[in-house]
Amino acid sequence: MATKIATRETDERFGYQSFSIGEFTFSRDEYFAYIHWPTGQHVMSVDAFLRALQRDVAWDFFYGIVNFDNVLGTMNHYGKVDLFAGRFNEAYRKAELDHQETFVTEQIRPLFKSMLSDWTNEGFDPFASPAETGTAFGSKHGNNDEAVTRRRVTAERMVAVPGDEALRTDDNGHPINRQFADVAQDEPELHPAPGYENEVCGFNLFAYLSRSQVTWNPSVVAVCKESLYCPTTEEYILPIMHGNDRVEWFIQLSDEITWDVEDRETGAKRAKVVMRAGDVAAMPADIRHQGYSPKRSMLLVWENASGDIPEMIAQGKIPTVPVTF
């Protein structure tokens, strides 16, 4: 039977559309997002919902699991996506309130994009820190499609390498962020041997990140086969709990982030990790994590983008941790 996908009529009280896919329905009012499924229902503050939805859309469902909170989320199978409620919540499973459906990515992607566009009002940017944007609340008024359709920055080789110059953030429309005013903007001095001018390249990563106007949004700045360097700037709270399907390496470049680390399946607490500038940590493949950054900070995330890793972990061919002591 074909998956039922429909957009319902606009709610005349608040002006927002309601959405449905399969047996899930989504609606919002002035303050909250409401999610219903056959065995239960859930409510989230709409600003938190939109910040999570923005990442899910921008990252095309990302690696593994995007938990909007401890109930709702998606799991990426790279071509198909699970939409779930309560699947990774032990209490919901025991009470048999959990529900999950699987959709082809081409089915769920446009619905999520439409919901993000319709529910994001003029002046609110779900990618920005709370201090840098307007409010998500109130009745429908305008939109902010320019913000919610930002393209994720992805280098083919490395920023500054010929062919990737267009990805540089500079004075042309990218001012230095208010919390990075002290970051030096000078670029490295290079002296390549004759004939290697297009092979020896470099850029100031700190200056590059100081001009980022989004938070908690990894951008690929260097690629070596399947190895990706994905730095990002962080402020306030990571809007999702990321459930890993591979190991992630974190290198704290500046300031401080506190991470809550939980068991991926049950949500049981596993660790609290406080990372300060210079610290390195590996997030195992069987956890989920959420970060808290009191001041805007810089974080380098090192990913292996191989599509084979989740299946290899599931089959026990490779471990969930990078090293065993």
Given for the second form:
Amino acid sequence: MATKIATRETDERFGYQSFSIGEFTFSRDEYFAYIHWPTGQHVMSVDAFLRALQRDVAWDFFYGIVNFDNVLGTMNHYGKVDLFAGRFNEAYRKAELDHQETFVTEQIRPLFKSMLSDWTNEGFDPFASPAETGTAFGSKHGNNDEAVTRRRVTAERMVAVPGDEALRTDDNGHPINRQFADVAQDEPELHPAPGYENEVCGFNLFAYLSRSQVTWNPSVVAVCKESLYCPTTEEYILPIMHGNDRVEWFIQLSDEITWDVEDRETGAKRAKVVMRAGDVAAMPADIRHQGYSPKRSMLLVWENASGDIPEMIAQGKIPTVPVTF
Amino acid sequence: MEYRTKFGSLDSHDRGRVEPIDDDPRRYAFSNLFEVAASSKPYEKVAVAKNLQYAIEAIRAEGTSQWRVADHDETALVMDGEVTVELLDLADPNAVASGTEGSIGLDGDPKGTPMGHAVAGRGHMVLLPAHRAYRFAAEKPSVILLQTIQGRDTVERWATICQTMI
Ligand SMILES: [Fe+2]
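What about the form predicted together with the partner chain, after the form predicted alone?
The complete assembly is shown below, putting the previous chain first.
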């Protein structure tokens, strides 16, 4: 495991800090993020880089692999994280130019948080759709720490249960999104008998989602043991390619998303999946996927959060598909 | 610009598809929950998603269901129509054995204290708390998406509901 402590220094020309961890270094200028490692280097639009970094930080490295693009990414081992370049890219592997280092999460998490904070300028919100935020480009000006440190919703039982996650309202900073102006805002009628007020619970999930300020950010709204409903609102492109370490399910609640599905290891194209309202599809555990949503849409992402699954999949003890028929 | 949000319903759903490049569409278990409910019997619990023991069922709500109870929380999301959810604080604390996965049906009208009810329309989610009995009622055919664990009454018919061919 890499032990070299993360370091940082400021570039005088553009005002941004450069960061290093292990043998990886990260720097940015007005347009691009630059990543170097002993056997290669990579450049990404800083706009796309920050949108990907925002998800990786907010989800604490998520389930499985967060590919920033087809070269750079992280793989979560839940306590440790691999930072890699070219590991899931067949050409890099063949040329033996891929590179990977493993860090304890406590080491890489603060570095990624610092980089996200330092590189995000005032007026740019990496979670917002491109039509609803300013530019990521230019020399360093201000910050948007309020946006990049948003609290992630994680209900224990269900949103709107007394003591659990609250509903979204105009008053708590959640106006209805411009693309969901036509979504009904009625709430279920609740008629609890005296003494059962805490158990007769319900809420309008569609109205709740219509008031989400962010895109491509699954958050937990309902729980059945390790079964987590993680709905999210999607607009434009998922800023990462998510490589699964378990089966994941999508239920399209509204509108339409097209998914590009690639082989998890090589990046070879496997399928396109077009999902419309009411469609249900599994993402197998051996692929990676990236979604395109032309209109803001509601997607129910469903996860089995069991910590045992990645190991069982890796050892071939359970299949990479949810059902066979 | 005015945006129109497109939801699905029993009467109107426009199914997408898997377009394989180098894969078998069955691996994606692609179905449409409205299509499933449109061809189900009332209150048939048809799995549309499954991840090891956990399941999501598409349920056609029509008329009044039997009473059911589970050892764990479940949630009911109404995807079309309107459903009344009645809850009952059961007199028998052992109505469902500890560790039972999914819900079990209860015969007739079980004894207990009425807890009240919720009337849920499209997009509304209602908690079905562990150990509390519940039943659904719908005047018109409606659709419930149920978050649960696969149980004895979960129906699996993947080959019928899923895309199998290119
Ligand atoms: Fe995913």
